[in-house]
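To begin, one chain is listed below as structure tokens, in the form predicted alone.
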Amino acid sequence: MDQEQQLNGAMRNVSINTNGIAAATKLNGHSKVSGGGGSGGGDETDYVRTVEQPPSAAATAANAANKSTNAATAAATATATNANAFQIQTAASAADKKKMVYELCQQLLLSDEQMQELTYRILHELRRGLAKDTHPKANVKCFVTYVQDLPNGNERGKFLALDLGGTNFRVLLIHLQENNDFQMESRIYAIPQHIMIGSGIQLFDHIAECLSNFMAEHKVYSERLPLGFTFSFPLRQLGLTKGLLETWTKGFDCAGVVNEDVVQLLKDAIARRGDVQIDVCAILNDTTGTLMSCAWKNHHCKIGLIVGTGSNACYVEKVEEAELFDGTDNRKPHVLINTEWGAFGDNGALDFVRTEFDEDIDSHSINPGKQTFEKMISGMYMGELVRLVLAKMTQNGILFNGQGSEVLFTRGLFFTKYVSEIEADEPGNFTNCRLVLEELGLSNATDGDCANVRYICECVSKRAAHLVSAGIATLINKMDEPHVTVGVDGSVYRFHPKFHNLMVEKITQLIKPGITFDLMLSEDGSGRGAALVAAVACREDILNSK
């Protein structure tokens, strides 16, 4: 029997039970009266035996008094019985609903065996991405970043950073100073929807215009500055300043950019303006920026992780393992690898843990069949996953007495921030939950509804944390170093109240004995990290020129 049949069967049972008790309540309330034989279910206290002889006046009075007393007793009994029946039904119904929520959510929870299997499959896909023969068909591409040097704390000077990775982008001016000190100024610019799905020329002209305005605003318009370009989309790098876009994600679909060098597209847009002097020193992914930003302060940082709108990871790999690396300077033993693990599972490797809700998310996404792992983890989809579960349970009468709302049944309107807010409530407290439900047009939720909504949120976010943990534990085990710091950024990790602890607990279970790790919240990895990549590149250029 499948989940749908079980759920519908359970609902039929609840419906039958409800009708049964309702019928009993009517009988106890004397709404049904039957004649003589007593088989109609009327309460026997309603009836007084008739006698053939007419009663005396005293007997009549006594009978009347008895009738009155019996009727009052019956009414009191009926009221008590009704109340008890209602309480029993309410309790049973709430318990049944909680059980059904629990059972439906089991498909969202990962067993220890499934977690182990995940780590094996992730490692297999990483190796396929690193190897020259299997790379073309690999889903986890493991792109070489050409970044071989981490910050050492001696980087100095002014640097620009451009951070493009979502519906907004940032421009930053960063002045690196002594003693790991820095000054930073930044501004966020919007990318209108028509540009997100327009042409590549439109997109990069818009970025170049904003760069020019920023430099004028911060009085560096006439200076020639190095720029680190954080480009948070799947990128096949051919050098530190050359990278081809593999595919758009996160709602972008600009024409004429896939398989093109995005650094050259940016340079061309700047040249078309002809008003500012910018040297694009490096292109990098936001995961690389996160790693670099954390490594500037903590030299043990060897993994960068993003859990935000999207999800991805990069790590320090041995040069001999990265078969696609064709750097001229192979004397350096390591190179950063951008895994692009969001596409893990695009070949079916995650089917054994995917659910009907994941399939729904995928089929209605802008890129069906792609970024399978990311769709089970990231902030772009987490709220919608919860909404789909809530909608199904409401339609089946389990939540909100089957009464949903237009907002609840509309795609994309249960925001991922709601998941964090609901889980931030203290146990037994549903303040945030009720505020969220009111925003959804659900103002009559019971405490039982709120508890069930929170449980659903917990199952979805816990699964996301455990999937990420399987990936990080696999990287830590592959690197096989005594201690590794993981630099982490992204709105889900940053703002979800339990994500950090869920990850620490699960990674600890999955890594080899004797290895230790810690998770370090990145301070503006995609911004400061980009400037640091540019700064390290400039540092190396100076050393090489001597």
Ligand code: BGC
Second form
Amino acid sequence: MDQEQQLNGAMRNVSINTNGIAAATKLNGHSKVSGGGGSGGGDETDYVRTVEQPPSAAATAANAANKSTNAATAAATATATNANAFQIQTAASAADKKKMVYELCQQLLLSDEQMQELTYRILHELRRGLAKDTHPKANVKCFVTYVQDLPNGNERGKFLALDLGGTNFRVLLIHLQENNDFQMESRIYAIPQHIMIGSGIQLFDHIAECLSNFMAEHKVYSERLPLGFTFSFPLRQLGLTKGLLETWTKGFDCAGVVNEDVVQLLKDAIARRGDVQIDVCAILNDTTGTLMSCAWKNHHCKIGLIVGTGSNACYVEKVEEAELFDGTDNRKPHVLINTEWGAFGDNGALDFVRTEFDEDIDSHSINPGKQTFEKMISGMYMGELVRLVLAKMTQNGILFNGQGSEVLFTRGLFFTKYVSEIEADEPGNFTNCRLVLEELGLSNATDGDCANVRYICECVSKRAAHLVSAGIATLINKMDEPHVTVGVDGSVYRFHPKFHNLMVEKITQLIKPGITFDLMLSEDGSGRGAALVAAVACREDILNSK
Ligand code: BGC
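With the form predicted alone done, generate the form predicted together with this ligand in the same format.
Below: every chain and molecule of the assembly, starting with the one above.
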């Protein structure tokens, strides 16, 4: 289990681990479902629709409190500094406290109308990203990937892959074989924090060093192997082997890389060492890798989705819709589009559903004002969102009798994996919940507290699953094919016990009648997908040279 999994949703290595494995295994099915109702539309104005906006979630919560005649409930929304209010909360009954928790959490729940509005707005932003004249100002950039061919199952050979973009960096050696069989060896290397926010040269030198060590260990040091580079950040691609970094995300901020060709930076670092020979055949996003690795086995796979440290999706688009595509071979009808939907909402389009907790996460992040959608969904932020709600309720005397702990009040110490663990408890059982609370230094929780903590986790994770569903349903409706398989990877999807089912249910509600879909857990898209993109690129080279 890698560090990303541990932090972002994997079960811990205690007895509860078996639950997680069972849940993850269950998720790996092809649940075929059909949809009903709703489709999207939108104009091409700079901002979202001019219809009356639903009241902001914060305003809704405040209204709810104002309307309440229950003194304790009204006090629940008072600030923690109000000593009077504090006494009222600690004196409130368990039933009152439960009610207060429910009311404060209302702002995290998305109504059917809000979901529908989200699909309109996402479609609107997708279109703005795809169209030449609106692309420069669009938040959802819809970058062209230059991947036009899905694997046909005949890809063979030995490939190296680099996977940078989660909490860890990996080097892989993949041998694609007959009958969709493959062998894979890999090694995880940590990216120390000082490198994540150091210089680009340091980062790429570190990558080249890990690659060279890996090749020596795996006895391919003197071979010249094709390499696929999974680089999971927004990349303005200019070809299959050329891409300029648009902006860093997920806690990375290395100087001198934005607007630079990342493939060139990698080649330069390898050349500086001068010890290994590599052919960089392709650079790709992890969503592309996920799509390709699922498409290798399932030809219906037309969407790749990641819900891990970050969140993003790619999909198969018609070439004529991708106005920025300047590919040389326009006879091919499709091209993969990397939506980079994590940036959806950076122009305010999500304000109608954002909460005070989302604003807090954003203002304390390394990239304020950016990746608004991602910050409401992904594993890098989910635990912290829950912590902020817990801290507020504790300060208001609603949880833990008003007695928090240092860990509870420290940023970043409520890991996203805790959310998965707490929700893996059977109803009415709080074994995992108590283990987590003990780790937080909260050993005096009542059953009522545990039930409330669990409810808060459920609201935060359900909202994330519903936001992702709005995005996927929008893509499925836009593609308008009778059946679409969505390849999915990422620690949140993989390890949260309910994420898959929540998504299936919500996407079903949002897609057009008659369309069917299924969610397919990807087998290491970032690694095998990179090898496949490199293999497809090699296949093309061979064909072109004939
Ligand atoms: C990046 C995407 C990536 C996603 C999932 C986001 O922060 O911008 O490129 O696909 O994370 O890893």
